[in-house]
Amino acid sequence: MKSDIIIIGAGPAGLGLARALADTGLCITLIEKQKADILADPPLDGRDIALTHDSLRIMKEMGMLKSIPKNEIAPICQAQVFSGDSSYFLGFDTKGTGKDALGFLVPNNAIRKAAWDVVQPFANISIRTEAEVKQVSTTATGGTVVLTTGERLAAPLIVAADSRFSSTRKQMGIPASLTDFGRVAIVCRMTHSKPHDSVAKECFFDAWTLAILPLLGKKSSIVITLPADEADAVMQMPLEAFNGRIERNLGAALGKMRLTGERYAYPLVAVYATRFAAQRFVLIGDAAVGMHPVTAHGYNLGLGGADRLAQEIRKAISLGLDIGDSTVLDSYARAHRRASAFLYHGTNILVKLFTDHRRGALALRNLALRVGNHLPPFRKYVTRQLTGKAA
């Protein structure tokens, strides 16, 4: 079966790339392990994604926002970082950005559904569901994908969008640095008796890190990160005890807290590929950069990477160039590394500092909050990262 582009992985990044190229006339084939009905109507997984203004712009241009109900999009107007039980915080707001919000929270399953919906009208995009890749290889003239059924597919360009643990990345000989934090993120939704005023809070305690992400109404997305060996106890904690623990950690700032729905647990492993491109092969999404969820920012990089690659491919088409040529892929790889390297490594450094409970580290992180508040360039840079490059 011959295609112009084969995308391995039909998550939001892979589908986003397909949609960004839908009107080029290229024949695009996506290969995905999951069933079509799960992709078309993804179940709630507890995760809420903080989207930048630039991501919202890209999603609007793709038509994705039409599939996301307005009552699922919640603004973040301020962000505050606390250390321990101290009332002092490092704060970020929209002042000087010309924006009404730093970003917007959207449920992950709503984004996944929207990404699926927008590719359906295009006859030049085909999605092979319940299909598993056995082997990937490339030559100077093209790439080949062999499925576990023995079927062979060929294209001038192969794109890997198959998660941060990408097997195709490994097959193509691209190493990746993995940072296993030895921690688990437990995510859930809770209601509260006091308003959150659209303020996101990140609270670093001795054992837990607690993030409060404001949804519409008196409701928030809760993200707890804690040592992996303590996760089971929190997942099984009785409802009243769990509610009380969150209330105490917040100092009753949001009043009475009540869990709604399930708790979901995710091991925390961050990934950064040493290269984003090889011979007629390129990485996007988590296969290229898998972020720590402390900023809820990972999909912005995935969507931004898909948009960057689409721009390079469109440029190649306009110039009559081979879309799988190394100059095309290397240009994308350089741009995506510039956009992701500092954010990825900076996030990991901050996470390690703020989860280090030794006395010296505690003093250092408290100092970092105070210094950060008095460094306008630093606060401006972080605010720009929160809002996106359109800020």
Ligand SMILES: Cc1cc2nc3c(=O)[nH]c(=O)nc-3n(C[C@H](O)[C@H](O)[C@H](O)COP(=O)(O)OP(=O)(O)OC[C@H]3O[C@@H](n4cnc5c(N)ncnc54)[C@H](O)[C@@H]3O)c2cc1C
Second form
Amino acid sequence: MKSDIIIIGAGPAGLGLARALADTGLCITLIEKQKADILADPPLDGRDIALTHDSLRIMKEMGMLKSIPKNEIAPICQAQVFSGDSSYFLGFDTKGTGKDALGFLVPNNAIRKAAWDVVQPFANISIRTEAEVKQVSTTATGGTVVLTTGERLAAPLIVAADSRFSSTRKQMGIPASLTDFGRVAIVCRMTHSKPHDSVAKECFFDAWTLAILPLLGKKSSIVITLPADEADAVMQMPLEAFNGRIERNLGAALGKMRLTGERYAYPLVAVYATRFAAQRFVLIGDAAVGMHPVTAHGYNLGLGGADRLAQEIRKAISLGLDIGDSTVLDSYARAHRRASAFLYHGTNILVKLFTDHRRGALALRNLALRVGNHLPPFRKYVTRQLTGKAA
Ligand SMILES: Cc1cc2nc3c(=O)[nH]c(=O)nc-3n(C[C@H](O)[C@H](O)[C@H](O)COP(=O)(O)OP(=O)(O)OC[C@H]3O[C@@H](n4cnc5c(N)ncnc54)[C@H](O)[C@@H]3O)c2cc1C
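Here we have the form predicted alone; I need the corresponding form predicted in complex with the ligand.
All chains and molecules follow, beginning with the one already shown.
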């Protein structure tokens, strides 16, 4: 089949773009190195993704919500940020938003499965699995992708959705600024004896950061971020010691805590591409913007970006333009930069401030929480990032 678009990477962003363009009749080829059975039924990976209302709307329009069981979707009604052991917090809630929840938590493997399911009915979308891209190049008239087997595929537009460590971004000469935080996120699920009341908490201690994300029932998704050299010890920590450590860190706010299932470790590296588009080549998802997870926006931005690129491509089709033309790709790139730059850099500044343990930084972040609480435009901006335009 001749392709109009080749998408490298069938992660949530690549599949999202394919689904967003499914009814245009364009022939879309996804190339993915993983096996089809893993993509069709991805294993748990410990990530519970906090979704904004905008993401939920896009997922509903794509039919993804039909594939996600209702008991996998948990509302977040309030969010609280703490510094050290202080009980003072910067709080966000739904007041004035007209919404019942700030956002929703859904397991990452359920999102990936839903993204896979919704592209299956479309004959114009083909997915080449167990196929790895080795080389990408483009000319003024089209792009070529070479697989590790030596097979060559061509299309007028190549989209890279091949993760924050995108090798094709590098091959196309697009630099990216990379921030290695020297820290690791350990994610897991825990049950507790007291209810969480659908409140998400982010607690910044000395070396550790602890996020508690409320799932349905007396269960939470726990995200510990800590210096990389401490990660192995926490991954191997005996069960009782681990349960006790989290319980103590939370001042027993959730009562008795118990780890259920595995712990998963993710090194924390944030990436921002200096350009999102080149000749007949465009970046989406983490390949464009790989966020630090503390503000929970990586997938949300990736999905929003895929939706934005699909809109530009649809516009081009309706005007009879070439979908790989630089005006089409640049228009997406500008809009995606506007949507992501402040969030990306703001998140990195926040992470640095809240993981800096010098006395001055500690005083500054305690002040930041107090000022934040009394700064309605700031609180409104954050709430709006979660609930969408209505807030
Ligand atoms: C601990 C943690 C918590 C998170 N929490 C949140 C959250 O609460 N909210 C939120 O919005 N986001 C969150 N995220 C971010 C979110 O998980 C990512 O943004 C999202 O999964 C990225 O999707 P993607 O499709 O861009 O990339 P990926 O999921 O990395 O997919 C890339 C795909 O490309 C394939 N690939 C790579 N190279 C090649 C090649 N050469 N040839 C063929 N295939 C290739 C890979 O196999 C992979 O399937 C979190 C991330 C982490 C680590």
